[in-house]
Amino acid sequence: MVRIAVIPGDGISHEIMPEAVKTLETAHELYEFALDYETYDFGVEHYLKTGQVAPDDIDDFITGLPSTFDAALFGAGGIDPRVPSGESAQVVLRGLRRGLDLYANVRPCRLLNDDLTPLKGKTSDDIDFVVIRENTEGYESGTGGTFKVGTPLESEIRPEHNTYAGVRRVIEFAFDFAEQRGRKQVAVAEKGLPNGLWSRLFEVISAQHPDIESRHVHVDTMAYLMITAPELVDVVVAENRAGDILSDVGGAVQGSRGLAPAGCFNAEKDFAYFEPVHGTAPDIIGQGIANPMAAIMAAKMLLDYKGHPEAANAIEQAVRATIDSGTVTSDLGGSSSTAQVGEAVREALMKNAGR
């Protein structure tokens, strides 16, 4: 039984979840494995109906998650101009990032189509690397603050707050990863002190895996090789806000933010969430032409994830046939709907399983 908490959250989620949620339907019944969800609203519909985001309870409704669900599917947390500012489905996503502790945010970067990416010369099999971020702590940890706001002496405060047991735990993490999928190399992307916790911590971690390749590259060279020679790429660990723009320079060289999922893990938990990696894109929000594919390769993670290997690569081979009839979105050049991409990728699962 693959059982899923499905939270669409803000912006455009409302649109591409959706064709997410129908496409694990079809995989559900194409490939036989239980499947049971729920559907909750928090976020701008909550919102809207309620004059909150989420319930009072939120955070007891998020820690309560693992006891009724083996995982959850998220869309986008942010701006929506429906809402007043600073309200949205944020409350979620950090709920469920720190509040479960789901410290690895693991973004793969995979050419879909050759004919997607900006690299010139490029090729499907020169970008295949994948970004893991750690996800709870850095610059996005919460430590933060403002004072003296709206006068000429106000100030803010965003520290990179990182401990030794989050950085060490994100970095086993990549190297565990690495292992497991026949990965030859780990390097850490950040650029702290020369001595700081992220090298010090890198260097003990790696020694003790001397079969995987690893290198301490300066984030902004590591943004230099994804895009001059992704080929050179294979597992890269970093800091919560480094990893980010890391993982958005990767969507961009697989053709789109709109095609690049997200996993969150806890290597010590058995329940994990899944999203695509853009956001809310407010300026295109009713208008039907969100791409779902990062929604759908998200499920397709979250299949993986639950021992169904099977479904899931159906998923990805559906989606590379959409993309390859042509049915995209106009983030990759075409101009079909939203729902039009999603119903497509569901034909081609159908087509490939003999139905």
Ligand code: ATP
Contents of the next structure:
Amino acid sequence: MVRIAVIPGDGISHEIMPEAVKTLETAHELYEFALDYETYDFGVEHYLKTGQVAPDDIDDFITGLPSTFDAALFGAGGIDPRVPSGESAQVVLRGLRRGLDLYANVRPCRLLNDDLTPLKGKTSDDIDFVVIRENTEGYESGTGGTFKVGTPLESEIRPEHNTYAGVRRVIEFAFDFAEQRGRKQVAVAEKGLPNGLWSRLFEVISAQHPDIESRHVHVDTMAYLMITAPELVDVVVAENRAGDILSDVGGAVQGSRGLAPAGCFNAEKDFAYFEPVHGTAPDIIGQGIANPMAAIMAAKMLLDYKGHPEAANAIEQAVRATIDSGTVTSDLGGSSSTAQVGEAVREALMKNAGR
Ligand code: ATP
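Here we have the form predicted on its own; I need the corresponding form predicted together with this ligand.
Then the entire complex follows, led off by the chain already shown.
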């Protein structure tokens, strides 16, 4: 049984998430795993109905999710012009990340079709790496603040707050991930103090994994490598901000942000959440042109996580076949709508299964 809390959130989420959910339903019919899901409208929809983006007990609701569900499928939280107060489903995201302590944000970057990458001469043999972004600390620690706001002496402190335990566990997660997936190398990408937590702990933990090659790379050099020599990049573990930026570079070399999925884990918990890497895309809300493939690939990751590799692989094959057929949204150079792409993926899924 796969039990999912579906929380679309803000912005284009209400256009892309239905396609991901319908794809899961088709996969469930074809591959005969039990599926049960509940949709929660926190974010813009909740705001339009109640004037609040989420109920007052949202934090308790989120920390209670693992008692009812195996996983959550989240869309995006952030700017949505329909919420003038500026509030957003970020409260849900913070709960999923920090409330549930899902500290390892795994963002695979694989080229699904050689024609999509803007990198000259690179193919799917060259572009196949994974960014593991620390998801609970760094610049999102919330430990900064402002002072004398609105005066000429206004100041702002935005620290990158990392803890020994937090850095250690995400680096350990990256090495375990590399071992389990048969990956050859783990690189740490950061730009901290020369002998700071990240570099020291990386050295200690890499020494415990002699079979995996390890590299310390500054985040700027890593961004450069992803573009100039992606074939040298394998598993990258990064502090929160660096990981966010690098996974957008990953989205770009894949051909679009609209293709990149993510899954967020805690090695000691039986609950994870999955999301597209992209945000709310405020510039295209309501136009029906958002690419649903990142959300569909997030659903695919969820099925992998729940032990349904056959259905998960079939979804990926269907996405690839849809790209090959040219039924793609404008971010990939096509003219199809969100709904047409979703429909094409489901048709390819059924065709692959002989239906
Ligand atoms: P966040 O701050 O929430 O991380 P962001 O700043 O990364 O968000 P996005 O919301 O991801 O920004 O959007 C950035 C650009 O990418 C926009 O121009 C948007 O139109 C485009 N974009 C994002 N997601 C998609 C998608 N699924 N399909 C098509 N275009 C997209």
